[in-house]
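First, one chain by itself: the form predicted on its own, in structure tokens.
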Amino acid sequence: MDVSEDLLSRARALVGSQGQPLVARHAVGTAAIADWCDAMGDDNPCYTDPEYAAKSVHGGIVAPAATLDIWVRPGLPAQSPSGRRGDDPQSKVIALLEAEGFVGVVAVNSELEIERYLRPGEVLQGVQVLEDVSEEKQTGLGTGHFLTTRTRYSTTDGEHVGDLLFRILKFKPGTGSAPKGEDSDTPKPPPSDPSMRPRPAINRDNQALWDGYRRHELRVPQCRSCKRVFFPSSPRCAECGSFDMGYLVASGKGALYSHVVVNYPQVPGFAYPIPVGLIELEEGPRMVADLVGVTREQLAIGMPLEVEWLDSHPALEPGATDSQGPITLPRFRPATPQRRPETRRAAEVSEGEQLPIWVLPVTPTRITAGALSTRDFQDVHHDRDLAHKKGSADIFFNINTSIGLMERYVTDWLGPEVLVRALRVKLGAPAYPYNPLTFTGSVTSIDTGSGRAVVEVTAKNKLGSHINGTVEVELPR
């Protein structure tokens, strides 16, 4: 028997065997549960306004759905020698593996099902059985075993509250996948670090607004007499004739009037395709810039737009305010969508529709927060250097953050008092810093009788398919 064969046959023995009941060391907390609010960005009063939840259907403050398994985690000690990380058995599996090299560590499948939501006071306990450990499988990230468990969740006095199927893969650093050999005569596309782009010309007659711009600031020219808003810049006011110039700094929201997809030329310093919009601003003016965050397909006249930034070139002289300082670059993503304050019956949601797209900034801060508020002390999720170490390009988004997003942006669409009954996703590409998920989602089935209802959601990056799940909801009938 090799080294492989005795490695799978030792952590196969342990398929299933059940660990003790994991107790946590807190209750569930208004504290904690305003972290993880924070994190995802959710705003649902059910989870932090209690005179607004003592009149929900949950007839107080209850704990978003996503956060079931996060409150049995032993934490940061468990990290620590004295801690309490081993006794599971998952955990004993991954001491084995981890001897070997199988050091990388990514979750790839999440299942949450929620018998009923928590509340805050109440203790929780899980008891997790070890379902599979899968054959050495070459993949992208490595060669590697993918680890299945399931964690019955209850109070301490018994109640079932959910379950959890989790599958991550352990995997060996710098055993991954070759990238597929290019064909040479395929023209290589230029780098796309946008501080190879041509720097701006900045003049006396828009230095104003780009002095704004490193403020990240939206400034459109207006003229101090007539109070005509204009764009782009100009030394004379074409209504009125006067040359007393000024500006007004714009809301940064607008709509798409009109729009084009670059391809060629190709030049450094931009990613290809380039969609390009002319963006007419809330204050009237419209202005030309990159749409990000959105492709060709889904570019729709008149959709809701919102100014984001793109800090594109350092200072060529300190403290340099002209062509020769900091560049940056206002452009537009589609808006995020408002939160529902009143929740939908299930007889006006229709099979097939649409959920509104919604483009999320990552940035290290969200994967960082997202990972401590879900109580997930994983380096790879806040510690750069180690998750270099561990066969990661860069730290990224845990799966707890995935899963609390998906769920944010299925309620807030829905409204704050729809009943989430199950979370299942499968996880792609990394969702690494500064690369923006474009979240996107459908209804694929409804029960008016019921209220039962199946949202499907993709959230995707440049580098592909980052979410793919669904949220089962109840709806008011």
Given for the second form:
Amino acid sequence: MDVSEDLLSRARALVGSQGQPLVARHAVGTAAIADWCDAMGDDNPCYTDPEYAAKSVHGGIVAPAATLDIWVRPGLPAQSPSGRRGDDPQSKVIALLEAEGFVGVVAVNSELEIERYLRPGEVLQGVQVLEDVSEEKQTGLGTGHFLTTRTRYSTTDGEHVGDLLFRILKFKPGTGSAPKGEDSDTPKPPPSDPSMRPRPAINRDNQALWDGYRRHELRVPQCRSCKRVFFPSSPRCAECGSFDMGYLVASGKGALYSHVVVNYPQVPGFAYPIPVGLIELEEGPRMVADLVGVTREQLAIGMPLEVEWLDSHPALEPGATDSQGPITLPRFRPATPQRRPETRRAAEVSEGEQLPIWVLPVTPTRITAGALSTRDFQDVHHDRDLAHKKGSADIFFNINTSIGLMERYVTDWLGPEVLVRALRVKLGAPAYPYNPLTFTGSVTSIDTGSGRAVVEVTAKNKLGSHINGTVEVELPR
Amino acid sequence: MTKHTYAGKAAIVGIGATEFSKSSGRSELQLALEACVAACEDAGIEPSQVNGLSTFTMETNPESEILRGLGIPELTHFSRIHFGGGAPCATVQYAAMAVASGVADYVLCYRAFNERSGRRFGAGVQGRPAGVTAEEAQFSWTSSYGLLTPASWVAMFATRMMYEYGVTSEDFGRVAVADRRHAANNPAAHFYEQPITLEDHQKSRWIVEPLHLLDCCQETDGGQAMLVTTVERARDLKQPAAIVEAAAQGMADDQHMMRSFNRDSIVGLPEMGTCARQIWETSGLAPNDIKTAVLYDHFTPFVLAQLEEFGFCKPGEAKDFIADGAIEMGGRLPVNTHGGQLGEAYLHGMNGVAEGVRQVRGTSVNQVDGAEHVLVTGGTGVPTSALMLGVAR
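Switching forms now, from the form predicted on its own to the form predicted in complex with its partner chain, please provide the structure.
Below, the chain from earlier opens the complete complex, with every other chain and molecule after it.
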């Protein structure tokens, strides 16, 4: 019997074994729910508004479905080496595998099945069962074993509330597909640091606009006499002849009027190919700017857009307000889909229906708030220094944040009283700061009889597919 | 109806060019002087007889150096036209106005550059330090967002044209196919004997979507000159005169160089419409009188728009007009019979003016029967110019 077979048989001996019940240290609470909602940007009043929730299908405040597995988490103290528990079956298999060099770990699947929504005051417990240890597999990351666990959640009274199937890959670092060799025929792209973009020429005629950008105000020229709004700036109003020129602070909302994708030439300051839009602002004027979070296939004339800001260039001279000063550029992403205030009925939803595209800016704050509000204190989700030390490019979303955002995306679209029955994701590329995540989705099945529907969701960033998931819901009939 | 009073009083009597290459191996000034000398020789005058010059503001060779190099004793007229490729027909217009009004006798129009081996326009405007002029401020409304080249600006119009008129990339490709078919027959063309198919066009790489590589003109080293004088003097010269029947410049409402994105509609070329109105009014001609045209083709989409602005078809119908080979030899209106700037060379449209002269003389490699009046246009998307050249009577 060789080492790998021996290892597998020892690991598989633990399949079916069950850990000690992990009991939540604190009850499900309204403050924690509210923090989760803030972190996810989820304004569903069923989670935070007692009056609304009382009249809803829930009859009172409930915790979002995606929070099922956060309540029994051991919290910050468990992160210290002495605080680690090792008596669950997964930890035991991990110890066996790590002894044989399978020290790398990556989460692969997370599948939450929701029996019922949780209410404030309930105390949960979880019992983990080791469901499977795979044979040795060759993966892109390296040779490894997939470990699958199922955790059954119940109230301390013993009422079953849901399950989590979780799969990780333990792999030997360095045994994956060899990193792609540099193709000597392919020229290296230029550095994409935006500070290398051409600086705008700031003069007396356009100063007020660029000053506004620095304050993240989307200013457009406006004649103070006749109030005409136009673009770009001019010292004289062609309509009424006035030289009294001011500006209007635009709402930042607009629609795509035309677009290009620049492939060549490639110059420093841009990550090619770059989609660039001609945006018609709701105040009327059109302006050119970067388009964020959309692929060329998603570009569509007329799509609603909203402004965001890129602080592109630091000052070359302290205190300068001309082109040598700090530069901020407006750029546009698809307008954030609005939360639907009324819940859709099953009959109103059709198979194949597309969800509106949602581009989410990813910031260190969002990553950290997401991790802490899901009670995940692993350092790689909040501490950049330690994330670097562990070989990660930066801090990144924990799984619960990604799933929470997926739940928000689907429930915002279907309405506040849709019941989430399952949240299943396959994990891919990490979500690092400053890489916007683009969510797309479609209805893959709808049963008008039961009201059950399945919505497929993908969230991508420039590194690839971050999550591929499905949300199973129950709609009012 | 307003007719320009100098119309019909001046003619192009000499054309001269260097070879068109990707690396000339000599200075831009030498290219300019060689082209100017060739134009004088073609006409049969001595360079020292020239007393007027007209060129582009983008030209790097100052009139004083042309004067020195040609041995010109004095110049009584020297003029420059702004906005890059919009200028070629306007250099002839200024020359025609100068000779018709008695300001000068012989005016050379010239343009020369090492645009491929030297500063390439297609490389964009990066690296320019930010200044404070109105023109630099204008650039800034697109450059910081990555629209740095003419291709990137034209592509923005092209996307909208596709959306509003249902034009396809294949429709743009038909312009490239026509140009390359004509160039294949022109020994002076870079793409001599190298025609392309629509499939080649579709397979060529993206430059700025929706523009493929084969939607874009070449980059060229070379020089081109034309000699202009009065119709009376022309009668004593070597070559049949190409009469300047009409010439026009045009700039239109809310023009922002090649980035007029704030007009009510951005699918037309109103500045070319301004030229078209003057050309038809002054020449007294109509689209049906025209058997061939040289339409500025830095990028294919605007060739379609020009057909519409000059009334060869209705707005939005150029794609149908060209569908059956109308702009190729044998078609209703063969366009760019020298191969255009996609096929022959990119000389800022000046080589197109020379082709207009050859069609009038009857000496084009792709001669169109009955080409008594030839329309030539300048750059598109920018403030521009146009010419109607005709056979002397």
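Positions refer to the first chain, counted from 1. Think of the rigid core as the biggest set of C-alphas that the two forms share within 1.5 Å after superposition. The shown structure was predicted, so the numbers you read here are calculated from the model rather than taken from an experiment.
A.B. asks: Answer yes if the Cα of residue 464 shifts by 2 angstroms or more between the two forms on a rigid-core superposition, and no otherwise.
C.D. replies: No.
A.B. asks: C-alpha of residue 143: shift of 2 angstroms or more between the two forms, rigid core aligned?
C.D. replies: Yes, because once the rigid core is superposed, the C-alpha of residue 143 moves 2 Å or more between the two forms.
A.B. asks: Once the core is aligned, please say if the CA of residue 298 is shifted by at least 2 angstroms between the two forms.
C.D. replies: Result for residue 298: no, shift under 2 Å.
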